[in-house]
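Just the one chain here, laid out as structure tokens, in the form predicted on its own.
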Amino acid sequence: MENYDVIVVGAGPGGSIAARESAKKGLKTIFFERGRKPGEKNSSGCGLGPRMWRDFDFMTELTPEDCPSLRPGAAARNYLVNNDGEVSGYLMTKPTDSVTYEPARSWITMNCYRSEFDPWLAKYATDAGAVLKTSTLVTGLLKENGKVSGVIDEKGNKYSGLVIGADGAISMVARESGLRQRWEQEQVTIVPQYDFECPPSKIDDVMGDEALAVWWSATFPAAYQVFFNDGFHIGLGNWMTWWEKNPMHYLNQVVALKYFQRQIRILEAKPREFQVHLLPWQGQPHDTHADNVILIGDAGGFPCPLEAEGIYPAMVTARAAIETAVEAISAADVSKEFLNLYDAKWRATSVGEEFKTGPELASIWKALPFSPLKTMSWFVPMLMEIIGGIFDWSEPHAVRVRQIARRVKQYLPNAIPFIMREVIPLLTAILGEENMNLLTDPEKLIAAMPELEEAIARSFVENDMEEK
């Protein structure tokens, strides 16, 4: 039996941060990786958000020398695929003026492959004093008097200590601790993706500062595309309750698009790998801890409720878990009741802020880009009618506006119920009922917004001056 203060199962981003924070606080720490090195058994690449640079100071040390695939991107392209399976338009977005800090004003994601990023991150944990054990599969939990006391590996070696489950969507720690046997089908998505390689010069010349693309479609669930220094991947997913056909059927629809095939030709892209993984996606995490056990990241159901990004939540919940562990070990109390402190700590973070409106965010996303036949079949043509219809010269502009209005009117029987069912609850959760009431009372709205009242008053004065 080897004795530790903290045992971390998993050496992904969440596991490495947990191990690093634990070791830095003077706790005897070990973390396990089933692969030969961290990142070996992951799902391709990732997009790292600027919040990681804001909240984890060591991220400024990440360089292309550490991660050759590293590629920042300031732009995101949104492709709109209509009911005929054709790209009917696309929109480009970049950071806006309301963004408050760097590097978020300069780029939206920093993309790299996990096989490079994970080992780099794990080194911070080992440098802090944590012991990393690779090529080791943790197969079960040790129990004393019915309560978890540590872990056991595939060779029968035993380790005692407080257990941090950072072992992903199919979490052994969650299962063996009794927190859950598996995710319910409406709580988890299946995500297949292709990875392509292409010359870095082609990526730079063709894609410029594009970091990623989203393919919004009326015929398949929303697909995502992420560009790295030497390649890209394309994938899509949906909740397990949705699929009418094999997931590959829908992913192949994306790849078969003429626009996508054209992109492959221009980039000289070649298929490199196929991957598939499960991803928890729910409106609210629950059952995050038990006696002597804390779940973080995917194991705890923490991917963002809107777009299911999981690395940042894993790192933040890891930090909250170790803060909790320090207090629990100091108090010699690792009971589930004491570890309730963990929920209070992660809810006080930006991840907790995200989940304040988690059910509403997850619901609207599930009902919009992940309901291609039910919702996107009218949403895509309506959006393109509103945006794209204005920019043509087929008729006098006033005539075009009337044509667009008549066309959009046809979509209102679908749009209005959607707004009432999904948009209004989300806005209410974000703004609060008291502020939602302002939207139906112009006088109260103006009174609550001095800037608006001042602008209106100034416009009247300027008009009077022009008339004089």
Ligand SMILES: Cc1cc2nc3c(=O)[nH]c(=O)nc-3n(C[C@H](O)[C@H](O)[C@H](O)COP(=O)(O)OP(=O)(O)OC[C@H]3O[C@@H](n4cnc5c(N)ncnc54)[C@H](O)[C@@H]3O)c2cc1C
Second form
Amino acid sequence: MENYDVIVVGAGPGGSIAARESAKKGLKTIFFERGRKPGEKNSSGCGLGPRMWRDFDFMTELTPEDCPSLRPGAAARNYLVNNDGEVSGYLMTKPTDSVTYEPARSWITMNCYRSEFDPWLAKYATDAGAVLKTSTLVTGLLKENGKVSGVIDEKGNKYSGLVIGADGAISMVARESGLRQRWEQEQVTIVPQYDFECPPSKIDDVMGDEALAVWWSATFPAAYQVFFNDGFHIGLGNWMTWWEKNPMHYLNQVVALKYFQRQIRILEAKPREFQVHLLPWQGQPHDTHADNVILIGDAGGFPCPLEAEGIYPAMVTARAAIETAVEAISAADVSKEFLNLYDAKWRATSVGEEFKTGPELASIWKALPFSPLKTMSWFVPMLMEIIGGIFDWSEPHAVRVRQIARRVKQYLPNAIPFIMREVIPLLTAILGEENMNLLTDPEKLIAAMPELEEAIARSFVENDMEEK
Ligand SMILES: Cc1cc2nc3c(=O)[nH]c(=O)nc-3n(C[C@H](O)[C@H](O)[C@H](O)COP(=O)(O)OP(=O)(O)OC[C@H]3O[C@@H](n4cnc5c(N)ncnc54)[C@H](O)[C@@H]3O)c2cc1C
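For comparison with the form predicted on its own, provide the form predicted in complex with the named molecule.
So here's everything in the complex, that chain up top.
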């Protein structure tokens, strides 16, 4: 038996940060990875969110020398695919003026392959003094008097200590500790994706500073495309409860789009790899800890309830878990009751703030891009009617506006119930019940905003002066 203060199962982003923070606090720490190196088994590509740079100072040290695939995702394109499977328009977006910090003002995500990023991150943990055991599958939890006391690996080696479950979506630690046997079907998504390689110069020439795309469609669940320095991913997913056909049927539909095929040709892209992953995606994490056990990252179900960003939540929950572990170990109390502190700690972070509106965010997302036949089938044509209809020379513009209004009216029996069911609860959760009447009552809105009143008065005075 080897004795440690903290045992971390998994060396993904969550595991490496847990191991680093733990070693930095002077705790004797070991972390395990079943792959020959961190990231080997976690081949899903990733967009790293800017909050990682804001909240983890060492992120500024990440360079293309460490991660040759690194590419900033400055702009995101949203393709809208209609009921006939044609791209009927797109919107390109960049970080907006309301964004408050760098580098979030410069890019939306920094994209790189996990096979490069995870080993880079793990080195911060080993540099801090944590022991990393690669090529080692942790197969079970040790128990004393029915309570978890440590772990056992595939070779039968035993380790005692407080256990951090950082072992991803299919978490052995969650199962063996009795926290969760398996995900409910509506808590977990399945995500197939293709990885294509293409010459970096082609990506630069063709995509410019675009490095992300979402394909919104009436015929398949929202698909994402992420560009790296020398290739891209195209993938899609949905909750287990949704699929009528094999997920590959829908992914192949995206790849078969004329528009997509054209992109493949222009980029000289060639398929390189195919991957399928499970991704927990839920409105509210629960059952995050037991006696002597804390779950972090995917193991605890922490990906963002809206966009399933999971790397930053894994890192943040890792930090909260170690802060909790430090207090528990020094109090010599690793009971579930003491570890309730973990929930208080992660809820006080940016991740906790996200989950305050988690159920509403998850619900609207399920109902919109992930209910393609039910919702996107009217949403895409309605949106394109509004955006595309105005810029049309087929009739005088006033006639066009009347034509568009008549057409949009046809979509209202779908749109209004959707707004009542999904949009209003979300807005209420974000703005607070007390502010909701401001949205529907212009007089109350003006009264609540003196600057609005002043601006309206000023604009009338300025108009009068111009006319004179
Ligand atoms: C297709 C796809 C695309 C995604 N894109 C993004 C994105 O763009 N941005 C983003 O932020 N998030 C993204 N996510 C989510 C993100 O990948 C996860 O949320 C994140 O990896 C969670 O980190 P983690 O450390 O909790 O777990 P993981 O990254 O899953 O790491 C778990 C580690 O534990 C190891 N392990 C598991 N079991 C054992 C065991 N018994 N013994 C030893 N080792 C073990 C695994 O090999 C692995 O290295 C995506 C997910 C998918 C599926």
